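Heads up, the chain below is alone and in the form predicted on its own; it's given as structure tokens.
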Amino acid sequence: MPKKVLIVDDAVFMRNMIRDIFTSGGFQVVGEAANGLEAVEKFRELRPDLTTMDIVMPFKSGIEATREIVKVDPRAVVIMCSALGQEALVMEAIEAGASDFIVKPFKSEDVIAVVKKVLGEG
């Protein structure tokens, strides 16, 4: 059974390259969301395996999503996308309750390599 992912990012060109990273990748893509409140509601309708999280998105933050998505379930793997220089978002987002993050622009072995890693396959 592949893996159930939660893509969120406000760019539609870096879901996409997400999308194929992971779907070449053997996971299913259950979904999409284009901002934090997109990305609270999708998570508790579809209860993805993996959430990809982009920090800086209009309405509601990553940040701020991750939060509520670790309360909604606690055991929630979110893996933050940030963007070079965002150091400090990115150890917030960790506090937060991410469980790890890559850096964009990324290569799509190194996202799959973090993936397996926090799912304990790696």
The other form holds:
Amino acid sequence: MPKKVLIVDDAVFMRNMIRDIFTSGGFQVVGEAANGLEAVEKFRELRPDLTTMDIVMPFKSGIEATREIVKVDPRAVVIMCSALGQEALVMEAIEAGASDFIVKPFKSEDVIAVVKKVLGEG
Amino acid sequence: MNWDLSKYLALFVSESREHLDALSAGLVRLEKAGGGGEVPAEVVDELFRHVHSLKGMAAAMQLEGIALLAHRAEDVVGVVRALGTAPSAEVVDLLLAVTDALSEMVKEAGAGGAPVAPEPLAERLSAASSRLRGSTPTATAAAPPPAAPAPAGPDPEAIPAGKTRRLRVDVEVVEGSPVPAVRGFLVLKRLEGAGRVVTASPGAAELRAGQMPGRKLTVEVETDQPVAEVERTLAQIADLGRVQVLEVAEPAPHRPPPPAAPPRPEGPGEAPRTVRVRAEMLDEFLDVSGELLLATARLRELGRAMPEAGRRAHEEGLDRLQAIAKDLHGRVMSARMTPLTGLSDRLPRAARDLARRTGKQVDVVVTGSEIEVDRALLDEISDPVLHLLRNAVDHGIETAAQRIAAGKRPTGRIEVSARRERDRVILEVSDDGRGMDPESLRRSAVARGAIGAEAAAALPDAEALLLACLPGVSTAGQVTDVSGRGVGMDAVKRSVESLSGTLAIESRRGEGTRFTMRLPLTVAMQPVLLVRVGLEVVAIPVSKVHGASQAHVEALDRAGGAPQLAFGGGHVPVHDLGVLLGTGPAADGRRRSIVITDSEAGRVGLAVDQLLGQEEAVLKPLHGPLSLVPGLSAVTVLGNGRPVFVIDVPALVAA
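Please show me the structure of the same protein in the form predicted together with the partner chain, now that we have looked at it in the form predicted on its own.
Then the entire complex follows, led off by the chain already shown.
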């Protein structure tokens, strides 16, 4: 059974791109969220195997959302989607419970490699 | 196996083989220590490391059969390590059998199979480890690990659950991974989740500041998790190239680590960084860099026809290009250099097996295995060296009883040594056995019609020993399953000579024999002497040439049939190279130069029309039908684009 993915990003373009990467990598994208608030709600509802999390988003940041998601399920796998120059934020997210991170620009095989590794499949 | 992993298969097979060879060599050393004897910690540590690596690699390749068998073997070695004494001969035998089985399984995996662990062996391993554990009930838990932070200590799995251990974790973030310090931070946080971090280098503050020299991180953590659990945690972090988790000294909660001790800036993490490439890729590089040299020479040739005005600048440019091409070629050559360990690790095991079968006692001492030679050379000399070793065990070394009667130690000694002399590598295989008898070799060679009785009698002893290399002479009346492996002394000599090397034999009756092979460090580039005969130009390896003479062939003494040239205090028979090559004798019946070179039956002269000079030639092997033509060994391309064959004089003269 394909692993379920929740994509969190405030940019539609980014969500589409990430969705393509996961779909072609054999994952099932079960939901999308455009901000941290929505992300936590969708997580409770969908219980995905994996959540990709943008860091800087309106209403609630990805770091805050990660902290809450891990509180809901300590085994939750959250991968931070970051860009160069966000190192400090990524470290903050790691302390908040993120499992790993990817750095833009994304290469689809790199993303899949990181994700599989984190899921213990790589 | 899924297709994703298949691209790693070749690498897995070659790396596994290295581990298995080293495992064999280590086990033979262990055996020497004798059951119950004290065993050097580093020998067992090495064994453990090899079998552990193999297990990990096989698991990564999803080759469960290999991983399982290696895991069981690791258990046994782990207990042996904790006990600190050499195991019985049965245990070593079992581990050697397992090594053989693993070799077969790796081979099968290499052919695309999914090998299954032989159940009886796996069971015997389990039984052996519980038996060993049982023999000293406290050993596994109580054996203090030797000097920290060596990869030592009791089998991690054998420690009672709940006990705290100190682990040293070394990780390296792969090159090209973005923001390595953040990844290091992630590792540190994961380890904090697993236990109490005692030291970390770099620490969290440095990582936050983006500092992670060499993309390396070393953390010591006290945890109740077993090594495997921590390894699993780290395995879920992406972009980690090297991960090593080792149990170090017992945790000492009341004694903080000495503040002065730097967090091990030296250590395994500082080993030179290497990548593995397919050996064929290096061959291709060598080919291309050789072509580059040839193309440069071709340009130079063309430049000679240029008008004076532009020629100077052209020449200068070419000089630079040639220097670069030569440099590149040299670097590719050095990248192909491989230590002899690849061969020498196999020797003790081969000798041991044969000694057992023949009921003899033999020690094998290998020196100089760190010497590096061209990879192609290593491939070519492996069989000859193994053959010489087997010969030494089978024919050289006497039985213990015979040795005692002769006033020798009951255990024979075979030394295999390698050393460098300038651009040559000297390989010697010597034994302290019964020695060879030049007289019986003379008789045998004469009886076989390989040489005339007079010629045989005239041979000095040193050369008479080489008669053993004539087909059928050495093995007469002593064919055993050992020497019957298809590689005789004649094949050994042929191999050595095809590499432009020489083989010498020294022997004293009752004292022993020494085989000395002098080989070039590389086989791909060799100086050759270019000669013209009629319209043909051919190359002769300079290493085979003893000299040249300007004598006219028709003026030579023909008393014995073939013309004889006085050379070096004796006479050598002279052959017309044109006749040997099948292009016919000289048009005017004259050749003006004679090259003195080696053949199977001693030195010969080759009559040619002209000596064109010496060149460093990039030798390319012959393929297809050309490789079947006797007398041709390789081809090279001259600066003017003309291909030239390198001749194999012994084969040519013998044909």
